[in-house]
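Given next, in structure tokens, is a single chain: the form predicted alone.
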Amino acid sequence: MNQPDHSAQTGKRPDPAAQREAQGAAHVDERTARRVAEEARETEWRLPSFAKQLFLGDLRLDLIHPHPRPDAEARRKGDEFLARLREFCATRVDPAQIERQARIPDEVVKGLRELGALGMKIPERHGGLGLSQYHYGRALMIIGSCSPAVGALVSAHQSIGVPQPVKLFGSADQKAAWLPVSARSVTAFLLTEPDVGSDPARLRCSAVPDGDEYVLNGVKLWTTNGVIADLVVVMARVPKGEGHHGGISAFVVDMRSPGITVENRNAFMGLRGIENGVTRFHDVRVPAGNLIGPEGAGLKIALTTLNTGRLSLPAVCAAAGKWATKIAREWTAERVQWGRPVGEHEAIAKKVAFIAATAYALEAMVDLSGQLADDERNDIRIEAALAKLWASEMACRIADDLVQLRGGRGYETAESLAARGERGVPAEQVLRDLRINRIFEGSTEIMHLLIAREAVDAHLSVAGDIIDPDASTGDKARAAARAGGFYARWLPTLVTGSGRRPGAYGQFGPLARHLRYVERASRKLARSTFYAAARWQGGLERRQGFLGRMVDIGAELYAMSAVCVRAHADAHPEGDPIGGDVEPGTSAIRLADVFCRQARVRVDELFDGLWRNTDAEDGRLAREVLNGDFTWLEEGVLDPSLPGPWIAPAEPGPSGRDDVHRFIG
């Protein structure tokens, strides 16, 4: 693409020195990276949080029980749209064609636009449908069960694309200008760069001020929807200067602007229909009015957008769980081995029970989190992150078990099955499609760290100067006094609680014992966190094994709480059941009971792993591997990623040699 010369428009070109400053250093130290991430956090808690209190040893069941429900008008409007969406997906979307051609047909995108699906969460006054988060999640379950690739398109557009940050942080004029367009167009969110993933301090894409414009330069990677988007949100670094605060900032960019090149359409293990590419910006001029919020607020905007945006992935995971339950039931009842249906053999029965119970829990967590977002009486940043983390991990386990249940038919593609006359069940595709959810919008490892930071916030708030190497002796002394007062009040509350009273939570019937377990485990988790903070102090942030298990315990306890509250509501509906038209009654209690029994086994194992593990040895061995101590282990195999004799190397290898061989050793 030819690049226009804008020098005649302004009389000068952007200052190259300013561009270099905006791009930042290729490498930043750990302290700088942590500071950038910390400054982007929402530090205040203006509203209560069920999950935050759970990590502090306080089971605030009143925050989620009775289970919140959509009001009558929201339900009517949402259910009417879901009926239209279900009909559209069933009759006008061919998931096999999308998988085969690795492309979503234009008529599908056009149909979604006409249906209003691109504006589900955009307010009606701005041309959208104004649906609740609950019904949005339900819509993604329908779309995702039909085609995960279409689900990714809708989710990337509406959960993290232009609509959400503009709705949350845009001015009145920006909302009036871009929300109606977003209700009819596909949008995208561009943050990741070739050398920048979860470390935003190293972000290099620059936006250099030039009069009443910014000049955008840089490359963005894995731009879901970016290949076909009309509008995108771009995170770029603005240099500090006269009249400019600088910092990572968020811009709305029209993809028709001169200087934008989509250089590649990426292909992946799963989600083969998504439009994901590499986008390059070369001297792209963006009006100053396209800046969302102030300069330097980009990461805070991104993180806040993700608070509810992360709930889209658990919705797709819940859909997969429900479908897997159906396929597992049908196949294990039909398939006979050794004179009995395979589902009656204990090894298979355990997998069927896990799939069914976990599918119910996934739906319960998605619906509860969505309703908490809708009622706007709770801060759900931890709940949304826990839902994303837990759902993505458990859905992959469900899909893997489903493939195992179906044996060779689970590994065989749906197209191959159909070609030889069998039912084309896409079990292997579901496993491939779900795998990305453990990476999308924060990998499992990053989610562990993000949630852990919020979970230990109370400790860091009172002990910050104690563990800060730059704090003065006086500051440390004052911090110690504050910490002493906090722990003197807090620690006694962790000794005993309602979980020790046999009759507590009696209104939940057979599920009461599980809520008592959650209460006891919550206090045990808080005590464990305190012990770890006292033992490692500032070094706790590097104990990622401990922090990961701590977060996983909290996620399981949140799932158990959601399941118990949901099952109680399903058994006592006071009208329509939460999840649909079928009254589950006592069968919901049965599912919830089995799920909680399974979860308790996992929680007990995680508690044991907090203090009995191989984390230290694993770390030492990893350093030795990185040092090259075990390169002999790599010998005797071929490396298919290196060029063979039939492929001429495009350039010397990473070491500068041009004689790299595929054979190792």
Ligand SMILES: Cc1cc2nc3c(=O)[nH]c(=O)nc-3n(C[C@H](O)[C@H](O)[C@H](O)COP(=O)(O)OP(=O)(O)OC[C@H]3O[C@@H](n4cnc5c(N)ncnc54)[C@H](O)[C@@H]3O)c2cc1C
The other form holds:
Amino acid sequence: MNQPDHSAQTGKRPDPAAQREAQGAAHVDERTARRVAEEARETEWRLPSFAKQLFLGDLRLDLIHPHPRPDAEARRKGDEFLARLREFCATRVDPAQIERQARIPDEVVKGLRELGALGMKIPERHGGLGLSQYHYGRALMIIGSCSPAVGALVSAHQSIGVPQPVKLFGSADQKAAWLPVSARSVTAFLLTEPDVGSDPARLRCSAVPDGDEYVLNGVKLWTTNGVIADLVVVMARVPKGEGHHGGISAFVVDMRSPGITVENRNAFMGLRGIENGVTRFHDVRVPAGNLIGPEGAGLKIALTTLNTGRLSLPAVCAAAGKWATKIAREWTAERVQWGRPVGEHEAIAKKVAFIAATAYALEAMVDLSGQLADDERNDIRIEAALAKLWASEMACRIADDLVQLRGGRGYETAESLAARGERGVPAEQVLRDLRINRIFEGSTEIMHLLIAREAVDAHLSVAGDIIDPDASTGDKARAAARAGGFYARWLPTLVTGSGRRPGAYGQFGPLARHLRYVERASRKLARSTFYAAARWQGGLERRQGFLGRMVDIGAELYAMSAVCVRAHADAHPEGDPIGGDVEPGTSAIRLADVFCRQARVRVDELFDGLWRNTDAEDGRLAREVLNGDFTWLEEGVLDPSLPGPWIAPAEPGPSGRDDVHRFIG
Ligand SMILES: Cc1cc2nc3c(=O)[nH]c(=O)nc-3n(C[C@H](O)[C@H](O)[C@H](O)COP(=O)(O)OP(=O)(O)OC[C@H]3O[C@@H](n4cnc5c(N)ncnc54)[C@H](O)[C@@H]3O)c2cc1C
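Cool, the form predicted alone is there; where's the form predicted together with this ligand?
First the chain shown before, then all remaining chains and molecules of the complex.
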């Protein structure tokens, strides 16, 4: 095979064969895709994990209770910054203008820079504010509640953009070079490509070594901040070769480099102000010193960055929940229909209760996970993933309920409401803005698989070869013997536990019964996983319906645990309140109690669904739909995505036919 000559090619085009080899990775089968994901996984657990134990039937409340709190100095520094940030957002950011113009004004970015808000998580010695994860989350709540588009800008820059991977994996020189710059500028993270979404194994963007440089070629899609960024992190594939380990690698790229073009500024259903583009790299020369970590470590770097990075979106979701509680309270008390405030009609009252209880749980989850990350005593990768999954789903339900309880006003834009003299409540905008959270930074479907993989890790580590289709008969026999011993010891521990003891968790007062429920449900979840692994063995990884419900149960149990621990702390203050200036006292117990009751109903339904569902039938029907067996059902309507006669198609459509038109059938 033609290997690139790394010695003296500087200034020339890179070897086309190496470029082809790098791009050949686009043709991958499912097994390869799984292997790539597996290789990117962090397999070691050096610290305990509350959520991992929860999936194993072991409620380790001691890992989260008493609720961790920021130390006095971190608190002083963080609170002082939050006060300045609140003042800035309240007086200098006009969210209606951002929505109207679909643009974040330069003065807003400038103001954030002057405040230090672009370097919140960058250490002080590198020019940042050195805030804790907890205070970063609280800052995102303030920014996100003011303008979700500004929240997305700040979070894409700091949670996944240049600062975090450089902070975690950069050399001393790289930190000195890029962290101070990142504290003053906007950066972005470029992984997705037109053909590469959830499955990075297909990544095509290439980085071919050429002397002491790499030459980048490829197209990156949906680059949040990419339109205005100064520096970006690009994931590109290095071909294997002499002296080159190869593989998907992470590069810091200066956007002023020749050969970079931003081809489109994309527009979306929500987040109308974000600067999101399509970025093309054509023979872009990047110094070898811009490689973060070793070659081939790109995906691992991205995933590790997301360990805490995934907590940003939940913070924005919690903020939306808190705001929705306020609007729901004010509106449903004020709006009278059928002789009573609409909030007194049971159907609407239930929505108000759901919004308030869930908002409290969202905040509890975000604050607890952030504190656990700061304490560095726990491995929080599953907690952060659960928070991202659960918060993005719950916030969408909250926003949908908010639109519903506002009636027609919920569907009307804030601008239109204001134009006819009413309060401009942007309920429909919040629904649109929040919707993307279920898709980016790991879609709900991918989060289900990712968390399930971690949750069944204990099974896989002992029984892995039994269910590995590639393992030899000898390996399977040895694994079976190992698994037998493990389960003989483990299964009896799942039969009974503290959740069966009436007085257990007594210090939590009225919430003790909910913690007993969590303990029982945690063991039941572990037993169910064991039964499923025994029943489906290697086929379990394809049972996405089962795995999704299992993970959703885990998420609800984590939310319940976080809420009980938080309410206990709120009701028994030890100095500063955890979340802001207000001391909730015992009313927090009331909110937590109702939240847990609501969550238990959802958990019971999910448990029922583990074994009684239509998963198999749905799978069969979906295959038939994909096969075209029901195209008759699609007749009698128009397809607005196809060009009408008034639009001349530039070239044949994806079908290859030039006769596609709006009429179906
Ligand atoms: C507004 C916006 C901002 C973004 N910002 C960035 C950014 O800054 N940087 C960046 O790199 N990317 C960014 N993205 C891309 C985003 O991360 C991807 O959209 C996301 O990863 C999903 O990829 P996809 O859209 O290609 O969906 P696909 O991967 O094509 O998936 C389509 C559907 O199938 C599901 N699916 C896929 N694989 C499986 C599976 N194995 N099992 C079950 N279900 C599956 C998915 O969940 C999804 O519902 C952004 C996207 C948007 C819309």
